[in-house]
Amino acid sequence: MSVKAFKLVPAVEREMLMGEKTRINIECIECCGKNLYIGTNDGSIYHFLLEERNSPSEKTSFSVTKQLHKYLSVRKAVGELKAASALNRLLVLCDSTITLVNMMNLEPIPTGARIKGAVTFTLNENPVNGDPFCVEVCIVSVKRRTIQLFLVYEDRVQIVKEVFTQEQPCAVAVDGHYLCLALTTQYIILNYNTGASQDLFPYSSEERRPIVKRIGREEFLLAGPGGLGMFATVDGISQRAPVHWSENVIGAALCFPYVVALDEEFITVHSMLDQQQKQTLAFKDGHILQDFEGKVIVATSKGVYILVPLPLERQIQDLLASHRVEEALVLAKGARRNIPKEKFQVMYKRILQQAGFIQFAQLQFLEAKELFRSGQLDVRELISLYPFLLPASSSFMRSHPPLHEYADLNQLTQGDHEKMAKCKRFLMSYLNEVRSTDVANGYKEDVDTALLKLYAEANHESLLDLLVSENFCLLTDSAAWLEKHKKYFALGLLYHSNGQDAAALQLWIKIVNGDVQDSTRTDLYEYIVDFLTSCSDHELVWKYAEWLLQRNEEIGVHVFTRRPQEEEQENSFNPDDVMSCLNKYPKSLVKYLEFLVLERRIQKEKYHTHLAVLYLEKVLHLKSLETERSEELVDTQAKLQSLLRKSDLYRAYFILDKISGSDLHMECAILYGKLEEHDKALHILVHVLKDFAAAEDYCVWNSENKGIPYRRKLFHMLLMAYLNSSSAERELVMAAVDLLNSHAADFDAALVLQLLPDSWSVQLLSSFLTGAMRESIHAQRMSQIALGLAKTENLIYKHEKVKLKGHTTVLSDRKLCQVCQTPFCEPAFVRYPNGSVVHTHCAANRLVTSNTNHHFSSSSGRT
C-alpha cells in the first residue's frame, strides 16, 4: 500500500555539470555535509556546495553552487570517491589507484601517498584502530582473491592486513573486524582478525550485480536471490524479514525506517518495519543510489537528484487520514529512534488516540478501547461526541488540533440508530471500567454523570448499582436527566447519595402512594422500611413512622425492632415513646413488646405484664367469636402459655384475675405454679383438664434449676393428686403407674412404697422398683468412690508433709530472704517446696506471695 515517504528533487542538472559536452557521464558521487563531489568518466572531479531551502509552501529545493572543477592527471573514469572529513581528505579511485587529495582545493597531497592495485574500496565506519587521525580502508585488490586493509593518515598510508579468499571478491563492506564479501558465487562473513568465515547464501555474480551495504552496527544489507533484499548480521543470521524488490536492482540505500532500491526504471521504497513496498517513483537511466548521513542521492549519467524524506509525523498523519491504522502505528513505533524521547512520547500518545477514534468510527470497539487506554486518552474527548452527556458545568474543551473529524455521534453514525446504540453500549462499558482508575482522576464528576445519563436512557440495571456505590454524579444535571426519563426511584438514591434523605423519602413515598409512576421496585414499601431502619436521622424515622404503620402494621414496626445493633446498645429510641406511638396499632404493639421481652430480654415488669395482657385479650377475643378453633387462636394461646411459663416478671395475680371466669384452665395452672400454689395447679391439670402429660411437664419445667428436693416434692404432689382422688378412676391409677415407671429417679422410693395401696402388685411396679434399686445402688457406689478419692487425697497430703519435715533448713544471719533480699533477724520463716526461704511477713503479703510463686514456683505449688 502506497504512502508518500519521499519526494524527488533535482540537485545538479546536466547544464551545470557538463554544459555542451555530451560525452561526459557521471560515474560516482560523494557527499560530506554540504559538500557534494562528482566523479566523471573523463577523469574530472566536480565540487559543489549543497544548501537546502524550505519555502513557506513546504516545497523543498536545493541551492547548488559550483566550487571547483579538477582534472586528474590520468584521463580515465573516476571509480570511487570517499571523504575523510577528519583528515580533510578525499580518497579518489582512478585507474586502480587510490589518491589522497585535499577536500577543498582537490590538490593531491604533497607526499604523493597513494594505494595502488585497487579494484574497489570502502571505509570502515566502525574502526578498530582507535586513532582519531586516521581512517581504515578496505580494498578489493587487483591480485586474485585478495583483500587488503590500510590505515590512511593525513599524508601517508600504511598496510595493515592482507586477507585471501576462496573466490574472487566482487564487492565488500566492513564493520569492525568483520568483512561482508560478495564472492563469485556466494556471500560470506569473514573475520579478518581470527580468519573465521561464515557462508550466508549463494548467488551468481554473472546474472546480477551484487549489493553489499553496511546499514548499522554489525549488520549488512545484501541483494539476495529471487528479488529479495536480505539482512544479515556478523553472526550470519537475519534479525529482520527480507524486503521484496526488483530482480534487476542496481543499488540500495537506507533511510530508516525505509530501504530504497533502484532499478533501470523505478525507485522503490520499502519499509523495514513491515516489509511492505510503500512508494514507487519513476526514474529512468538511474545507475547510482547512495545514502550519506541521512541524505539519499540518486544519479543518472547526466544529473544528480536528492530523495527528500517527508517528516515521519506527516507520513503517519497521511496513513491515519487513509484509515490505515496498523501501518501508522508500526511506522510510529519505528520512528522512536529518530525522535527525542519526550517529543516521541507526546507524539505517540496522540497517534494512539487518533487511531482509537478511527477504530471507534468503524465500530471496532475492542481495538478502540485498547488504543484509548494505551494513549491515555482524556475520556471526556470520547464523552463529548455524545450530545448532552457532559455536565453543563464542565470546563472541558476538545483537543486542538482535533483528534478526529466528527462533530458528534449523529454525524459519525449518519443517523443510524443501531450503530448509535452500539456506540452508547461501548461507552457505558468503557466508562464503567475506567471510572475507578487513574484515567478518571481529576474529572470523576464528568465521568460518573455521563455514565448515569447513559444508564438512565438505556434503562440499564447498573444504574442502581452506580447510585448505591460511591459516586461523583453531579446532582443538578443528574436529577434533571433522571426526572426526564421518569427514573424516580433512582432519583431518590441520588438524593440519598448527596445527603438529602428527606427529599429521597418524599419522592419514594409518592411512588408508593401512586402520585408518580415508577415500576423499578415492586417492594418499594419494604425498601423504605429498611432504609428508615438503618437511617441515623431519628427525626425522619418519627416523621414517617405513622405512614409506615398505616400501610402495614406488621412490617412498619420493623423501623423500631430491627435497628442496627450499635443503636440497640445505645437505646437510641425510648421504648415508652415507641409504645405511645404504637398504641393505635395493636399488631405493631404486640410485635414491639415481643421484641423488647423476647429478643432484647428487657427485665421490666410492665413490658412483660403488658405483653401477657395483650396475648390474653386476643385469646379471649378469638374465643368469643364462637368460631372453630383457628390457627391464629392456637398460635396466640401457645405464645401466652410460653410467656407465662418462662417469665417471672409479670404480675401473676393481675393476670389471674383477668383469666378468672374463662375456660383458660392451662393458663390458670401455670399462674398457680408461679404463685407456688402447686396443689391447685395440679388439681386443674389432673382433674379438670385430665391432661396427665401436661401435669408431668408442669413438674419438670417448674423444678428447673431448683434442685432435686424441690423436683421430688412436685412429683410426690402429682402422685398424691392421682392417688387421693375421691373416685378411684382406672385412668388415674394407670397415670400414677406410668408416672412412677417413667420418673423412678424423681421419687423417694421408700416414701412411695408407704403411699401405695396394698392391692398393687409388684409386677405392676416392676419398672419403678427396678429403676429405684438401680438409682439407689448407683448413689451408694458413687458415695463410696467419692469417699475413697478423699481418703487417697488426704494420704497424698500426709506423705508430702512427711517429706517436707525430712529436709533440714539451715538459717543464719548471712542467709537472705528471696523476696526482699534482707537477712533474717529471727528464727521464724516460711519455706517453699523448692527450698526458697522468705520472711513470714513477706509470705503474708499477697502481692509478694504472687511474685514469689511466679519466681519460685515448685512442682506441687504448695507451702
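Numbering follows the first chain given and starts at 1. These numbers come from a predicted model, not from an experiment. Basically, rigid core = biggest C-alpha set you can superpose within 1.5 Å across the two forms. Compared with the form predicted together with its partner chain:
- Assigning each C-alpha to the better-fitting of the two rigid parts between the two forms places A480 and H400 apart.
- Smaller rigid part rotated by 13 degrees relative to the larger one between the two forms (C-alpha superpositions, whole degrees).
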Second form
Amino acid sequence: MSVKAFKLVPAVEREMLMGEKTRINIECIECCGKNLYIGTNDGSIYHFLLEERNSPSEKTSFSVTKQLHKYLSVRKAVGELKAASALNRLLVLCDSTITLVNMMNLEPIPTGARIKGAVTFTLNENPVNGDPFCVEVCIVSVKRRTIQLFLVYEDRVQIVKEVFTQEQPCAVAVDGHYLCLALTTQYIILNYNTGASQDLFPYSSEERRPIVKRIGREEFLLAGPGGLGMFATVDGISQRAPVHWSENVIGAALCFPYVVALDEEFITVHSMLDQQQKQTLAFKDGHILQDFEGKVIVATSKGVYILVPLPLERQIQDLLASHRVEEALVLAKGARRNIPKEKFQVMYKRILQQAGFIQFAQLQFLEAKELFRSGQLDVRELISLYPFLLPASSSFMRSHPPLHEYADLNQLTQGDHEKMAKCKRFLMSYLNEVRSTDVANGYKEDVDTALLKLYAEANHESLLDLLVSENFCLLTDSAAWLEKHKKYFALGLLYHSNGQDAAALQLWIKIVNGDVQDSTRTDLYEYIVDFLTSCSDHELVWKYAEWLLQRNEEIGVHVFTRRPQEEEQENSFNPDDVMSCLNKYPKSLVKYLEFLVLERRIQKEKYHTHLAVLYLEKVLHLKSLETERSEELVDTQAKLQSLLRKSDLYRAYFILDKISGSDLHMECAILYGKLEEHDKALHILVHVLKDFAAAEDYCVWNSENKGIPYRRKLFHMLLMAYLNSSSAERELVMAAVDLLNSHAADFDAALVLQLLPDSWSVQLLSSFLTGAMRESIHAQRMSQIALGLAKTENLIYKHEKVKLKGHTTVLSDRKLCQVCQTPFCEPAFVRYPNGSVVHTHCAANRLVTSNTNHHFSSSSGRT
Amino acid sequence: MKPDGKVVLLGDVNVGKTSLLHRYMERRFQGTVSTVGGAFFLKQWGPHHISLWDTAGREQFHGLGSMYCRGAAAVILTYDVTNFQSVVELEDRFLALTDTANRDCIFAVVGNKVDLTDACACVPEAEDGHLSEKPISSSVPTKVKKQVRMDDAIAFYKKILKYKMMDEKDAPAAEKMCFETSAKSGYMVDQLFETVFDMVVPTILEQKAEGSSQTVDLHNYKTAKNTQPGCCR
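Instead of the form predicted alone shown above, give the structure for the form predicted together with its partner chain, please.
Everything in the complex follows now, all chains and molecules, and the chain you saw is the first one.
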C-alpha cells in the first residue's frame, strides 16, 4: 500500500550541538538557502552550512559544517527563528522580544530595533506592500486578544496595524491581507485590512495544539477534530478533502503533492491528490516539522533530520512496479506543474505506456488500448512481445529502459494457451484499428506483416481482405509464414500485391490441379479466369489460356471475351491469334465468334460465315443424333436463324450449299431471302413448310428499311404464291384472304383486285377493301394538301416578283456606285433588293471587299 | 481544477451518504466504513464541473459542516427511512449548518435505505442480478417497518423553506425535491443526483456571468500618469 516518497537523512547530530550536555534542547530551527539555524533552550543560536551531496548510489547525504555558535544576551529559550535573506537579517524570538541579528555573524544590529511583547510570530510570504527591502511580520501579542502587524526593515521596525480578536489567538498564519488564526475554540480567517472575519470550524485548543500552516496562495492547512488535516481557503471554503492524521499530530509540512505530518512516534505522508496515506516513517520524540523552500526538516530535541523527497519519477516507477496503475497516473498528473512541460510530456507518455503494459499483462485490454493510444505507443513495442511477428528485417529495438518486464507472450501468459489466444485476438483488433492511422506511420510494413501473420495463424477471414486492400506486408517474411500455415491462396494474393502475378498464378493453378491443398476458395478456377481476364500482362494470359480452356471451354474463353472495356479499344488481342488458339476447343470457338460477331459487331465476312457454319454443323450434328436433346437443337437453330437473318456479311451461297440436301427449310428460305430470291424463299415457306405466319414474317423483315414499294412487292409476291398455286388448296386461299385483310396497307389495291378470282365475295374481303379504301383516300387527300401548299407557295413568289418590278430605277452619270463610289459609264447595273445600285463588276466582287460586305449585309438585313 | 459548483450531502451518521455517492459515481454498492472528515468527487455535468462533497455524519466532525456548506449550490439532506430520529437530527443539527450555503441554495430531502422496508420498489439492478437469483436465505435481513413516510419528508422540506424564509412559490416544489432512494439497489439514485445537477446549472451560469464582470482586464489597462511633462522642460 505504501509508496516510498521520502527518505529520512540525518543532518545535525547530537555531538555537533550539545555534546554531553543533556539539558540542552533544540527549540526551533530555520533554514534559508544553505544556512541552517538552530535555536536552543539555553539562549544560543547555531549556524550551520548545509550542503547536499549526491553520491552515485542515489544515497543523498548532507555535509554540515558549523559556522557559528552564539549566545544571546538572555539565557532563555529561543522561541522562534526566521530569516529575511533580502535584508540579511535573522529574526530571533526570545524572552517575548523579537530582535534582529545579522544573518552571517549573528551580531545584533547597532540600532537595536526590536519588537517587544510577542508570543509567537510569522512572516507574510505573500506580502502586500511592494517594498522588497522590508518583510511583513505578524505577531500574537502578549496583550490579550491582540494581533500586531509590523514592517521590518534592515535596521528598524514599524508597526502597521493592531487587530483585536474575539478570543485569545494561539497560532497565526498570513497570506496577503488574510490572517488565519487559531483562537481558543475555533479557527477563523480574518482580513486585517477590512476587518471581515470568517469562522472556519470549531476545535479545542485545550485538547491539542492547533496547527495553522500556509500551504500556498490563499490556502491553509489546519489541524481539525479527530486528527483531520483540513484545507481551507481565505474564503472559508475547503477545496480538497481532508487528510486523516493521528489524533496527536504535532506539526505538518507540505511537499507537493504530499502533506507530511509528525506525531510522537511517526512521520506520516499523505497525498493531496487522493488523500490516501502513502508512507509512514518511524520517528520517535520528534517535536519540530517544518518545510523550508521545499526542504522538509524534522527535529527531535537533540538532532535535526532532513526528509529527502524521492524523485517523482522514481515514485511513479515504484507504483508501476507494484502494478498500482491508478495511483501512478494520479501522481504523474499531479506532478505536471512541478516539471517542465517538455520533460513532463516525455515522462507522462512513458508512464502511460508502462501502465498500458501492466493492464495488458492483466488482460485488461480495453484499458490497455486506451493507455497505449494516449501514450502514443510505438505499436512495435507491443508486437515485439509476440514471438516471430516482427519481420526479420525490422529495425525495431525495444525502448531502453524497458517499458515492461516481459520477454515475450509465453512468459507473460506462463504458457496459458487460452490467455495467449486472447492476447492475439486483442493484437489483431488493435493492429487492424491502428494500421490506417498515423500511429503506424513509419513502420507500416511491420504492422501489416504482423497482422498478416496473426490472421494466417488464426485462420481469420480478414486475411484475404488485408491482402486485397492496399497493404505493406513484407514479401519474404509473409510468404514463408503463409506457406507454413498452408495459406496458398493468400500467398498468391500476396504475390499479386507485390506485382508477381506469374508466381501467384503458378501457385493457384497448383491448387486447382490438386498439387497443393488449400480450400480457401472452392471457385478458384473461376477466380483465376477473372484474374486473367483483368490481367494486363498478355503473355501471362497466353501462357495459361490453354490450361484454362482445357479445364472448361465455356468459362475459360472468358479471358478473351470479357476483357475490360478500356483494353478492348486497344484491340490488343488479335482475333485471328485467338481463333487459332481456340481451334481445338469448339465450344470456346463458338463463344468467341459470338463475342466477335454479336457483341463486338465486327463486320468481317470470315467471322460471320465461320460462326454460321459452326452453328449449322452443330444443328446438323444434333439432328443426326436424333435424340431427345431437342432443347439444345431448338436453341442452336434459333441462333443460326437469327444470325442468318440479321447479318448481311456471310457467304450465303456457301451456306446454302451446305444446307442443301438437309431439311433446314426455314434457314434455306432465309438464305434465299438474303440472295433476293424471294420467289424461291416464299415457295419454300408456303408450299414446303406451309408456315404462313413465317411467310408473312419473312415479308416484314426482308422489307425492313427498304421502302414501301419493296414491301408491297414482297407482299404481292406472297399473295401470288398463295393464289397461283396449281392445286388451289383451300388452305392457301384462306391464307391469302387473311393476308389481305390483315395487311391492307401493304398492297397496291388496284393490282390485287385484278388478281382476285371473281367468285370471292365482297364480304370476304371487306376488311381489306375498307383498309385499301382508307389508304387510297388518305393518299388522295394528302396529295391534295400538298398540291394546295405548292400553289400557295407559288403565289407568294409571284407576289414578290411583281413587287420588285413595280419601281423604276433611274441611272444618271451623276449617280455613284455604292461600292466603288465612281459614276456609271455603262447602262448595265445591278440593283439590290434594298434599292442600292452598283456596277456589275462591283457586285461580282462584293463578297471580296469586307467593308461593303458589311454595309450590304446590314442593309439587306433590314429588308 | 476549480469546480464550478458544489453539492453537499448532509445527514446523521449511518444514513448512507457515502453509499449514495458511491452508487452514483461508481455504479455499485459497497459497504463503507464511517466517513472520517469528508471526501469529495468531481462530476462532469455537461460543460460544468460539479464537486460532490460527502461529509462525516459523526458528531465529532459536526463542526466542519458549515465550512463544507460554505458556497454550496445545493445541499442534499439525507435521512434513513427506517429511523425516525435521523429526520429529527436533520432538523435539529444539520439545518443550521446550511446557513453558510449560497443564498439561492437548492435543497433536496432524501430518505435512503428503502430497500429495507416492506413497501418499496427495490428492484435489483441487472448487475446485482446474481444476488437476486439466490434463494432468500437467512443472510437477507428481514423487512423492517418504515418509520418515515414521504409526507414527513415533505413536511420537513416545507420547514426548511420556512427556516430559510423562502416563499414556497419561489422554491422548487416539495414533491419534486423529496426522494426515497436505495443506494443498495440503485433505486432513484440517478434521478436524485440528476435532478439536483439540473437545478444547479442555472446558478452556476449566473455565477459565471457575475464572475466575468468582476474580471480585471489587464490588456486594456491604461496608465493615467505621464500627463505632466518631465522635469527637463
